[in-house]
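Just the one chain here, the form predicted on its own, laid out as structure tokens.
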Amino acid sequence: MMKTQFHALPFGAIALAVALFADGATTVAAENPTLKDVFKDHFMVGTAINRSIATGSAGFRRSLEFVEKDIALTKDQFNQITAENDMKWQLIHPREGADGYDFKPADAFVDFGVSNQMYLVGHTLVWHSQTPNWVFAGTNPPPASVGGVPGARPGRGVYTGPRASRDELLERMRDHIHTVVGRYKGRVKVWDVVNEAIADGAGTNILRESLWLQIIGPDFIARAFEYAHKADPDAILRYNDYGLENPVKRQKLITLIRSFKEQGVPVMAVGSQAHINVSTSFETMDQALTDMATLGLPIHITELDINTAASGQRGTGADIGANASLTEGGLISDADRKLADAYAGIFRAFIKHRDAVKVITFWGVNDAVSWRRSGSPLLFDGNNQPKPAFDAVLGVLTEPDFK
């Protein structure tokens, strides 16, 4: 297999390689380099947890010696943690009621990362999937179409019994966000308040036609931001989607935080996932940056991955039921330099805008965790080991033009 110049060394040689350029003088990184530490004077490097991690248990498909060395991985590599799944409503706040809250993978998840020195972030507050059905449940009818659209059908999972009223869905949203936010008040520093409430395809809709927006009206996401800013006036607040690689989606977010801006909503960062495919190009995540930035927000790559899988080069999306049969079928032909060669590419667009570029998620420790593990997506593979894309991230700040 042809190598790039960016892991024809093995990992110990490109480790004494990598120099960190900071406020004019060069430092030689350590024989064996963090990503928290090459990349400190640019931005946080983190990674998303599941819950085995932060409790220190066996599970999802690892026994316990592998958590231990998943552990291991993730208090060398970041300083950076997001909860995969605990945080999210389905998890944390299961049954109706103050009563019906379960806090304790979410607890473990922030004690795991007070514990080690790391920033937290909360994952995520509303959304329109996994929340639980009694959210919407109420004694109103539900519309003959869905979403207002004659013949429509719902999407999978999507509730469709009687629903509630506008102020019913606000007081829910309001007592979660309020409970949720309040308990971690000071150590969970930022929130990702909506997530992915914008509308795919080329339309003229801003907004995805989610029960949120059906029930209490687009004004919903300046409500929860409103409502999480009074319960922790610390926090770091975001709006996070997928697909923003794309110029049309891209435009929508710009339209729809610039319209918050002008209102006073208070988001103070924009959330990119960043759910690529190896054909994504420096160029395309430069000029996604470029416009982004246009906003004057911080922004945070919050869920990155590179999908290797044949089948999954035209996706980018975050639907868990989509992703499962795009990273089926095989890799890529030499995905192991492809990987390396996008992941430096864009990387080189990372560093570019690191005055705007304030946070790096990689979705997943290692590609045996990740949700799309067939698609090996990540920079260390199941055993922890770093693959030759680890090689070509590092390799980005000794080319000439980041010296």
Ligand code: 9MR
Given for the second form:
Amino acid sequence: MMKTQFHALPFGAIALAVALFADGATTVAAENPTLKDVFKDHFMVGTAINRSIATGSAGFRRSLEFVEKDIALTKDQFNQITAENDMKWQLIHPREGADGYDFKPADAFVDFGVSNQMYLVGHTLVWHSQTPNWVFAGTNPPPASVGGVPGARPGRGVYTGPRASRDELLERMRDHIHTVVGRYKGRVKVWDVVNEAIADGAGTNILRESLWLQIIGPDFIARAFEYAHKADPDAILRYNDYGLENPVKRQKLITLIRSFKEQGVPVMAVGSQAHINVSTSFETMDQALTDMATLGLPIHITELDINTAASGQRGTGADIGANASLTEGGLISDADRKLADAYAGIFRAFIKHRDAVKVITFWGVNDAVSWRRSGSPLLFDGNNQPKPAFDAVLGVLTEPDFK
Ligand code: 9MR
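Okay, that one was the form predicted on its own. Can I see the form predicted in complex with the named molecule too?
Complete assembly follows, chain above in first position.
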């Protein structure tokens, strides 16, 4: 006779499955549904991973014991990973010159993904943030009136010294993209080629006032995509941004991507970060996806999390740099239930738009390692236990409308 198994259920009540045994007795067996399996016919479900997870070492406020649990959860639940930080310019290419690269952590990320048969996303090649000063430095004086980047907030380390020429900066960009994309060719399948280049707010400027824009001009985005396409013609090249739940910012994205398509720029997917709060409803996400789908490109939800911090419940129009600090003041009341409701709503929208939505990436494995951990924004708590939001997400598929 079959042995009766009765595990404690680590993955919530939805894990219950009734098994009928040969002797006619019924018992309850644990069958742990996972995100990657439950949604396998809809989209990939992934997570950003930090260096500790990629390398199997203590760090990021986690002892080795916890890191090992984070690794187990990552392998269990997700079939796609993104490097949370280690492919950013500042980390992978801190110094000028051919020996200015530091590939070790990024190599560990890629090895981790390849050895666990995960779909790999590279994040990110060109960004206004986390880029070392040497990239922009040269002998041309900066415009006297701005002394740097208009709109840049003090204290955020924006380079204000003498600048490279357009050609110098393009050459540095080309070298960086060719080297990084070339190294991981065939293994990293998707690249965030340009990150967060769209301006916030209601102004008419589409592009953010970055040093990339000021030194190269508005074609810096097109050039970046061309270099990346040359470096790996098979890679899916993504434009990635946040706040696209906001109709004003979304319209800027649509205008920008349409113009790229008209010019033949090889942009192949739209990345919507989706760092949202609990007021983002099914309707909001449905409208955002409906609008973005008119571009005819696959949509990837690239950095999903839902802030439940009391101070983080505001609109989607502001700079994400400010959003980072909005995790104070404790959690909203009934945070777990509101988080579950919000996740269920947006997953209904993702499923409705499954023809367009191909990848959903959570921005972190659990609340303890999240960039906005005080906002408890993910499906697993700091002990890697599933929260009510996990069951709510899995439950969406069994609702009558979502068969
Ligand atoms: O989660 C990332 C955090 O660990 C870093 O300190 C921060 C700065 O590099 O970047 C965070 O990730 C950001 C991502 O790269 C781009 N979109 C916004 C994310 C949250 O700030």
